[in-house]
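Take a look at this one chain, the form predicted alone, written out in C-alpha cells.
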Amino acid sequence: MLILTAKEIEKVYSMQDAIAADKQALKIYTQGDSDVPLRINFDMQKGQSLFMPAHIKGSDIVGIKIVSVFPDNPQLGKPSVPAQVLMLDPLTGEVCAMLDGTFVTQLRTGAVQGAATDLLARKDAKRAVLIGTGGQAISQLEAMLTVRPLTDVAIFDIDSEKGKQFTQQMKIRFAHFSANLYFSQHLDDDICQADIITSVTTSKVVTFNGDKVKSGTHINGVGAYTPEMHEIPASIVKKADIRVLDTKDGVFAEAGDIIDPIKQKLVSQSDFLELGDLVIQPQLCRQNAKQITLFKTVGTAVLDVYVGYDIYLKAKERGIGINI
C-alpha cells in the first residue's frame, strides 16, 4: 500500500491535472457510469464520522473517503476535520493507496470550480472576487488563476484581519501568476467590476449583493452545503442565463441557496444542467459575452475517488510516497 501525504501529492499532481480529472469524473457521473451510494454518517461521542464510497464502473476503480468532524481535536494538537482517501486495486481488490483526504478534498473542490470557470467564464475575464478565506480558499484562488489570465483579484472575508493576513500570504504563494491580489475594502465596488465571483463560505445569509453583478459575469457557489446555508442571492439564481450543478442529486438535496429559489418557484429543477453535460456537449456552455452564468457545487465522492486514483497512478510511476 502506498501512503501519500499532502506534500507528496503536490510533487506529482498540479491544479491543471485536477481540473482535467474533475471534468472527466463528472462526465462519467452524468453518463451514469458510476455508482455513488449515499454517504454513511455515524454520530459518535466526540464528533461525527462520514464514509463516502464510489465506484467508477468502466475502469473498475473503487475508493472511499473517510472524513470526521471532531471539534475538540485542536486541544489535542490534531486537526478538527481529519480525512483519508483509500483506493482499491481494480485487479485484486486490495487497498493499494491511502491519501491525505483533507488535501485531496481541497484540491478536487478547487478544481471543480476551476473546471466550471474554464467552461463558463468569458475567455477575456480579467477581474475576480474571492469571498471567504477558510480552508478551501487557497485552492479556489489557485483554480481561478489557473484557468484565466486574471489581472486583479479582490479577496474578502467578514473577518477583515483574517482576510488581510490571507491576502498577504497569497501574494507570496501565487506571485508567479502576476495578478494583483488585494483585500477588498469595498466589496460592492469590486462585485460591480468582477468577471468571476467565487464564494466559499458556510454563511446562512447571502455573501454579496446580486444587484451589483454585471452582465457577462460567471459566479461560483462553493461553500454552502446544507439547506440552512445561503451564499448565492436568489436574484442571481433567477437571473442567470446558464445554471450548472456538479450533481443534481447532491445540490437539490443539500444546497439551501438552490433549494429555496426552487421552493419559491423562481426557478425549477429543469432549469439546471450538470457540469458533465457541458463536458459532453460544449455547445451548452456560454454562447455570448453578456450571459450571466452560475455554478453550484456540494461535492461528490466520484471526484475524490477519480482524482485519488489518478494521483496514485502518477505517484506510483514516479516512485513518490511510502510503500508499506
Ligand SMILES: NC(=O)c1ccc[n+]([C@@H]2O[C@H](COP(=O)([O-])OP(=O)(O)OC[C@H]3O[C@@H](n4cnc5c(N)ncnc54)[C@H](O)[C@@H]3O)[C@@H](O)[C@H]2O)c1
The other form holds:
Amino acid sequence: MLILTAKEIEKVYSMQDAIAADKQALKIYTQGDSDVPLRINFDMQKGQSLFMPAHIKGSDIVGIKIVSVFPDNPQLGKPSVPAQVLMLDPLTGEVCAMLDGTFVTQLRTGAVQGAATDLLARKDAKRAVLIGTGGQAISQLEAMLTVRPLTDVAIFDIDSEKGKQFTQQMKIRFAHFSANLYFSQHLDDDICQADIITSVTTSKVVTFNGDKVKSGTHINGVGAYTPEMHEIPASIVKKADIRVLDTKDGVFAEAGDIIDPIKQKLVSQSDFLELGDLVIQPQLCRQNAKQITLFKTVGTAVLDVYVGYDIYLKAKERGIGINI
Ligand SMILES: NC(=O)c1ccc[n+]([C@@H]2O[C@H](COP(=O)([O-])OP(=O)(O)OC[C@H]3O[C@@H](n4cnc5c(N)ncnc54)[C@H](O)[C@@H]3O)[C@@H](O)[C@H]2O)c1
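The form predicted in complex with the named molecule, contrasted with the form predicted alone above:
First the chain shown before, then all remaining chains and molecules of the complex.
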C-alpha cells in the first residue's frame, strides 16, 4: 500500500492534471457509468464521521473518502477535520493507496471550478474576483490562474485581516503567474469589472451584489452546501444564460442558493445542465461574449475517487510515496 502525503501528491500531480481528471470524472458520472451511494454519517461522542464511497464502473476504480469532524481535536494538537482517501486495487480488491484526504479535497474542488471556468468563461477573461480566503481558497485561486491568463485578481474576505494576510501569501506563492493580486477594498467596484467571480465561503447570505455583475461574466459558487447557505444572488441564478452543476442530485438536495430560486419559481430544474454534459457536448458551452454563465458545485465522491486513483497511478509510476 502506498501512503501519499500532500507534499508527495504535489510532486506528481498538477492543477492541470486535476482539472483534466475532474472533467473526465464528471463525464463518467453524467453518462451513468459510476455508482455513488449516499454518504453514511456516524454521530460519535466527540464528533461525526462521514463515509463517501464511489465506484467508476468501466475501469473498476473503487475508493472511499473518510472525513471526520471532531471540534476538540485542536486541543490535542490534531486537525479538527481529519480526512483520508483509500483506493482499492481493481484486480485484487486490496487497499492499494491511502492519500491525504484534505489535500485531495482541496485539489479536486479547485479543479472542478477550474474545469467549469475553462469551459464557460470568456477566452479573453482578464479580471477575476475571489471571495473567501479559508482552507479551500488557495486551490480556487490556482485553478482560475491556471485556466485563463489573468492580469488582476481581487481577493475579498469578510474578515479583512485574514483576507489581507492571505493576499500577501498568495502574491509570493503564485508570483510565477504574473497576475496582480490585491485585497479588494471596494468589492462592488471589483465585481463590476470582473470576468470571473468565485465565491468559496461559509456564508448564509449572498456574498456579492448581483446587480453589479456585467454581461459576459462567469460565476462559480463553491461554498454553500446546505439548504440554509447562500452565496450566489437569486437574481443571478435567474439572469444567467447558462447554468451548470457538478451533479444535479447533489446541488438540488443541498445548495440553498439553487434550491430557493427553484422554490420561488425563478428557474426550474430543467434550466440546469451538468458539467459532464458540457464535456460530452462542447456546443453547450458559452456561445458568445455577452452571456452570463453560472457554475455551482457541492462536491461528489466521484471526484475524490477518480482524482485519487489518477494520483496513485502517477505516484506509482514515479516511485513516489511511502510503500508499506
Ligand atoms: N463544493 C465542494 O466540493 C466543496 C468542497 C470543500 C468545501 N466546500 C465548502 O466551501 C466552503 C469554504 O470552505 P473553507 O474550508 O475554505 O472554509 P473556511 O471556514 O476555512 O473559510 C471560509 C471563509 O469564508 C469567509 N466568509 C464567510 N462569510 C463571508 C462573506 N459573506 N463574504 C466574504 N467572506 C466570507 C470566512 O471569513 C472565511 O475566511 C465551506 O462551506 C465548505 O463546506 C465545498
